[in-house]
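Form predicted alone, single chain, as C-alpha cells, below.
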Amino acid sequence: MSISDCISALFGNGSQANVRIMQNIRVPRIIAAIVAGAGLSLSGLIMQTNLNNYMASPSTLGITNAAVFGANVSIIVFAGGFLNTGNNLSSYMAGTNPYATSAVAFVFSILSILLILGLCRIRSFSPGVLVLSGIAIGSVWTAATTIMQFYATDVGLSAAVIWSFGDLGRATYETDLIMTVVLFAALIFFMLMSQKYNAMLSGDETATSLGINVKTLRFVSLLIASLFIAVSVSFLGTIGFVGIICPHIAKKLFGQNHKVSIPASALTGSILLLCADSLSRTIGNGSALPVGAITSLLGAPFFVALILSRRGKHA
C-alpha cells in the first residue's frame, strides 16, 4: 500500500481490503503502542522514584509474572474461559474467549499487587522490603506457571506460550479505550503529585518534614502504577524493558523534575514502542515478530550500559 492508499483507507476510501487493514488492524495497533508505551514508561518512573531504586521497573513487583500465570490458568485449565472445550484443537479454537484470558490475567495481577503491598504495610512499608517481596512473589508465580505448563498438552502449552509474547496485534478499539482511560487517570494523579515526588528525591525524612505522608503516597502511587501494568499485560502480554529504558532517557534529557519528566517519560515510551513495533513488522518479512522480543533486544544492551555507568560513578 502506498502512502496515499493508507491515508485514503483511514477515511474509508479505497478497496475494502485496504480499509479493513487500516481501520481494523493498523490503527488499533498504533494506538496500543502509544498508550502502552506511555503507561509502562510512566509506571517505571513512578516506581523508581517511590522505591528509590533506579533499576525498578514494571516487572519489579512480579505483576507480569502473576499475569502470565493467570493467562496460563485460563488457557491450560479452562481453555480460554470454557471448561467444556478441553484441549482439543478444533473445540479450543471454537470456544476460546480472549477476554476471559485477559480477565483472569488481570485478576491474578491485582491479587499479586495487593498481596505485596499488604505484606509491606505490615513491615512499615520499607522500599527494600517491597522490592524483595516482589522478587519472591514473582518467583513463586513463575514456578507455578512452569509446573502448570509441564503438565499441559501440546495445544494448551503452545497457546499459553504464544499469549505470553508481547504482541500489539491483539489490540482492539475496546482494549485501547480501557488502557487509555486508566492511563489518563494515572497521568492526572501523578502530575498532581509531581511536587511531592520531587521532595521524595531528597529522602523520606526531608519529604516528611515538608508535611508529606510518605507511606500513604508511596502506597497509592505504586497501586495506581501497578494497576496500569496489570491492564496492559492482561491485554497485550509481556513487554519488557520499556519501564527501565524510557524513564532514564527522559531524566537524562530533561532532568529530575517530575513536572517535566512525567510527560517526557510517557512520550519517550510511546516513541520507543512505536519504533519497536515498526521494526518488528519490518524484519518479520511479512509477519510481525512479538514486539516484546524487540524491546528486550533493545533493552538488554541499555541495561548493561546503565549498570556499568552507575558502577563507574560509585567507583
The other form holds:
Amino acid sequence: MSISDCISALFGNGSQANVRIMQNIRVPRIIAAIVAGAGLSLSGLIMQTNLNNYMASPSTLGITNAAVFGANVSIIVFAGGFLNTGNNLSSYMAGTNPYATSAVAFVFSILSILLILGLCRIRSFSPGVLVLSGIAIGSVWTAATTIMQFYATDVGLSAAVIWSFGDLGRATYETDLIMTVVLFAALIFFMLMSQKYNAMLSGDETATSLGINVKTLRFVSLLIASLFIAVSVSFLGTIGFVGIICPHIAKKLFGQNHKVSIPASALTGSILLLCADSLSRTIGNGSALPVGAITSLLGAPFFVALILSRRGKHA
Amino acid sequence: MLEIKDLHFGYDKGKNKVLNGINLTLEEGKIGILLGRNGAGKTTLFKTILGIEKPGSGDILIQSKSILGLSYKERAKQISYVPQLVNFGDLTVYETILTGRIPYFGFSAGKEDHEEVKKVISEMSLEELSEKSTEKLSGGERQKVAIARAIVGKPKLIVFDEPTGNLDLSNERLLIEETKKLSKEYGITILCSLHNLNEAVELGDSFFFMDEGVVKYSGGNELFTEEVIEDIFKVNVKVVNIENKILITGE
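Would you mind giving the form predicted in complex with the partner chain, to go alongside the form predicted alone above?
Whole complex next, starting from this chain.
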C-alpha cells in the first residue's frame, strides 16, 4: 500500500481490503506500539528507581514468566487455541474467545505480583529481597511452563510458543483502550510522585528522613508498574528490552530528575517500539517478525555496552 | 532541646537488643557528639530518631514534645539527616536541595519552596554549582549539598552520621566549619556521630559515650580522660592538654 492509499483507507476510502487492513489491523497495531512502548519503558524506569537497581526491568519481578505460564495453561490445559499472530488475515479473530488466553495470563501475572509483594511486605521489603524473590518466583513459573510444554500436544506446543512471541498484531481497539486507561492512570500517579522518586535516589534512610513512607510508596509504585506489565504481556506477549533500554536512553539524554525522565521514558519507549515494529514488518519479507525478537536483538548489544560503560565508570 | 528517655530497641521484633535504655539530653542549638565502638548502637539510635525503626519503649522529645507519634511528614519538618555516604543520583544541585522541601510541598514544589532553595544556595555559596550534576561533585561539595538539603526544610534537629568518614583533610575542615555555622548562625541542634576523638573535641559542646546500647558517660569535654576512653574503646591513649586544647594521641 502506498502512503496515499494508507491515508485514504484510514478515512474509509479505497478498496474494502485496504480499509479493513488499515482500520482493523494497522491502526490498532500502531496504537498498541505507542501505548505498550510507553508503558513498558515507564514501568522499567519505576522499577529501576524503586529497586535501586539500574538493571531492573519489567521482567525483573518475574511477571512476564507468570504471564507466559498462564497463557500456556490456557492453551495447553484449557485449549484456549489462541493462534492469532496478526500476520494472517484468515486467522484474524480466530478462536471462540480471543481474550481467554490473555485473561488467564493476566490472572497469573497478578497472582505472581501479589505473591512477591506480599512476601516482601512480611519481610523487610528491601530492594534486594524484592529482586531475589522476583528471580526465584520467575524461575518457578518458567520451570512449570517447561514441564507443561513437555506434556503438550504438537499443536498445543506450537500455539503456546507462538503466543510467547511478543506480537503487536494481536492488538484490537478494545485491548488498546484497556492498555491506554491503565497507562494514563499509572502516568498520573508516577508524575505526582516524581519528587519523591528523586528523594529515593539518595537511599531509603534519607528518603524516610525527608518525610516519605518508603515501604508504602515502593509497594504501590511496583504494584501499578506491574499492573501495566501484566496487561501488556497478557495482550501482546513478551516484548523484551524496551523496559530496560528506554529508561536508560531517557536518563542519559535528560538526566535523572523524574519530573522529566518519566515523560521522556514514555516517549522513548513509544518511539522505539514503533520503529521496531516497522522494522519487523519491513525485514519480515511479507510477514511481520515478532516485535519482541526485534527489540531483544536491538537491545542486547545496547545492554552489553551499558554494562561495559558502567564498569569503566566504576573502575 | 532534644531529650531521649529510656529508649529500648531490638531487631527481629525486639529479640536482638541494640538499644538498652538510652538516656540523653541535648540543649537547643548545641552540638552533641555520639562516640563509641562499632556496634555500640549509634546508627540504630539515629534510625529510631529518624523514624526508620520504631523503638520498643521509651520516648524521644523535641522541645518537650514527643515525636514518636508523628507522621513521617511531620517528623521530617523537625528532623533532617546527613548520611555518611552521600549519593543523590544524577540530579542537579538545585533539584537535590529542592527534595529537602518535600515535607512541605508533597507533590509539586511551590513558589515559596523555590525561594527557600535559592536562599539556602546563596547562604551556602553554592550558586556556581546550582545547575551542575551532583555526580560531578567532590566529596566535600556533596557533603555541603547534603547540608543544604538538610537545612532547607528548617529543622529543629539535624542528625549527622559519621559525616567526615569519607573526606580528605581539607574537606573535613570545611565540614567542621559548616557544622559549627549551623549551630551558631541557625540555632539548629545537632547530633553527630564521629570516630575521630580529636575532631569530636573540636566540634562538640556535649559528648555521649555509648557502650552496649546505653549512654555510659555524658557531659562536656572533661570526659576526655584516658580512663573513660579506655573503658569505652578498650585502647590505651594519651590525653594531653596544650593551651586549654585537648589532644588525644595514640588512637
